[in-house]
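Just one chain is shown here, as C-alpha cells, and it is the form predicted alone.
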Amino acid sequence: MLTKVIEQAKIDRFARWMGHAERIVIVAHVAPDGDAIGSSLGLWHFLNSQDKTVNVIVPNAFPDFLRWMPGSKDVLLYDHYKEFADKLISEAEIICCLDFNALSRIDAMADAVKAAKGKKILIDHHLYPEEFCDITISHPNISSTSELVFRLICRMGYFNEITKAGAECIYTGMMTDTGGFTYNSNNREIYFIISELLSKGIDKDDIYRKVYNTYSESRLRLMGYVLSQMKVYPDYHAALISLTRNEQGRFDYIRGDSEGFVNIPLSIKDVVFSCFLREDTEKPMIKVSLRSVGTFPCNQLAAEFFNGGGHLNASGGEFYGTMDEAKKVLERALEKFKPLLNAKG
C-alpha cells in the first residue's frame, strides 16, 4: 500500500473539474527532460481513456532518446507552432502543468498559460512552487513528478485505466529522474509502484535500453573527450566537467548528446559532488548541473551561486558569462563548502 501523500481534498476537486471538463492541455518546463516528457504523457494517456480532448504542450525540442515513448509523436513544440498552442490553452478547461514550480520554468508559453481562463493545476516535486495554479500538488520529497502522477490517478480510483502505454510513460519518467534509481530512489514505496507498472505489462529493461543505450557514435566521442578536459579538485572531493558552443558542433551535438554527463565524474573514488557547464546552443547562458553522493547540499550550492536548485543530490542552475567566469564562481562555490564536502570525503 501506498502512504497518502496528496492531500485528499485536492484529488477530488481535481476529479471533479476533470468529470466536467472536455477540452485538457498538459504543459512542462522549456528543454522537457524524461520527467517532464514521462509524466506529461502518463497522464495525457489516462485522460484520454476518459474520452477527454488532450493536448501536450512543451515549450521546445525534448531529445531524440524519449521519442520511442508511446504519444511522442503528438507532443506540439510551442516554438513551431504557437499560434496553434495558444488558441489551445486559451480554450482548454483545465491546464495540467507539470514538473515545473514557476511560470518562467515554461519560458515563452507563461504568459499564454497565465491569461488562460481555464482552471489551473500544478503537480511537481520541486521547491519553493509559486503561486499560479488553482490547485498546488508539490511535494518535493517525491522522487519525480511522473511518481505523483501515477499516485493521483490511483487515488481518484482509475488504477485499471493506466494502459501498458501509460505505465511505460510514467517508468520512464520515474527512471530517468533517479538517474536510473541510483538517487532519490531510497524511499521503498517507489519500487511497489514500479512492482504496479510492470503488472500493466512493461518492459523495464528495454526502457532501460531504449533511453540509454541508443545513443549515436558522435555522442560517445563527445563523452570521451569530455572526459578528457576533466578537471578534479581532491581538496574538494569535487570533479567539474565542461562544453562549449565550438565543442557541441565539433561533435555534431544534438538535444540531449550531454544526458547523464553530470553523473559519470562520481564513479572516481574519493569524488561526491560534480559540476556540468555546458554553454546553451539557443540562449546567451550556461547550464549548469549538480550532482552529489551521501548528504551534500546540491540545492542549496546552486541557489547561492547559480540560480537554481533543485534536489539535495540532482541540482541545476543557470550562469548568465563566459564559461572562465562560469568556472571561478564554480571555484568560490567549492571554497564556501569545502567544510561540508570534506566531511564527506
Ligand code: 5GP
Second form
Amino acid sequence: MLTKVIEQAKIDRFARWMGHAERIVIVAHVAPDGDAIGSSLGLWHFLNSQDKTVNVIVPNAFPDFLRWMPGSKDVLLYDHYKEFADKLISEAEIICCLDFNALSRIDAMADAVKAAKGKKILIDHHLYPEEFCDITISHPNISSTSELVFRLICRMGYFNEITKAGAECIYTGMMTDTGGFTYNSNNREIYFIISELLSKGIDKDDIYRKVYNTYSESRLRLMGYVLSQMKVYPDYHAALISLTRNEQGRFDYIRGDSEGFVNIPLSIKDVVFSCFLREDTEKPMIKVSLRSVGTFPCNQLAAEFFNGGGHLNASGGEFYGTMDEAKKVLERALEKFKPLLNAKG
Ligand code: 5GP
Ligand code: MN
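Having seen the form predicted alone, the form predicted together with guanosine-5'-monophosphate (5GP):
Full assembly next; the chain just shown is listed first.
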C-alpha cells in the first residue's frame, strides 16, 4: 500500500475539474528530460482514456532517446508550432504544469500559460514552487514527477485505467530522475509502484536499454574525449568536465549526446561533486549541470554562482560569459563551499 502523499482535498478538486473539462493541455519544462516527458505522457495516456482532448506542449525538442515513448510523436514543440500551441493553451479548460516550479522554466511559453484563463494545476517535485496555479501539488521529497502522476491517478481511483503505454511513460520518468534508481531512490514505495507498473506488462529491462544504450558511436567517442579532458580537484572532492561549441562540432554532436556525462566523475572514489559546463548550441550561454552524492547541496551552489537551482544532488544553471570565465566562477564556488565539500556525510 502507498502512503497518502498528496492531500485529499487537492485530489478531489482536480477530479471535479476533470469531470467537467473537455480540453486539457499539459506543459513541461524547457529542454525536457525523461521525467518531464514521462510524467506528461503518463498523464496524457490517462486523460485520453477518459475521452478528453489532451495535448502535451513543451518549449523545445527533447532528446532522441525518449522518442520511442508511446505518444511522443504527438508532443507539440512550442518553438515550432507557436501559433497552434498558443491557441490550444488559451482554449484549454485545464492546464497541467508538470515537472517545473516556476513559469520561467517554460521559457517562451510562460506568457501564454500565465495569460490563459483555464484552471491550472502544478504537479512537481522541485523545491520552492511559485504560486501560479490554482492547485499546487508540490512534493520535493518524491523523486520524480512521474511518481506523483502515478499517485494522483491511483488516488482518483483509476489504477485500472492505466495502460501499458502509460505505465511505460511513468516508469521512464521514475527511472531517469533517479539515474536508474541509483540516487533519490531509497523510498521503498518506489518499488511498490514499479511492481504495479510491471503488472501492466511493461518490460523495464527493455526500457533501460532504449533509454541508456541506444547512443551513436560518435557520442561514445565524445564521452571518451570529455573524460580525457576532465579536471579533478582532490582537495575539494570535486571534478569538472566541459564541452565547447567547437568540440561539439568535432564529434557531430546532437542534442542529448552529453546526457548523463555529468554523473560519470562521481564514480571516482572520494569525488562527491561534479560539474559539467557545456556551451549551448542555441543561446549564447553555458549550460551548467551539477551533481553530488551525499549531503553536498549543489542547488545552493547553483543558486549562488550560476543563477540556477534544483535538487540537493542534481541541479543546474546558466552562465553568460566565456568557458574560461565559467571555470573561474566554478573554482571560486569550490573555495567558498570547501568546508561542505570536505564534510563527511
Ligand atoms: P540537468 O543537469 O539535468 O540539466 O538539471 C538537473 C536539475 O537541475 C533539473 O531537474 C532542475 O531541477 C535543475 N536545473 C537545471 N537547470 C536549471 C536552471 O537553469 N535553473 C534552475 N532553477 N534549475 C535548473
Ligand atoms: Mn523531474
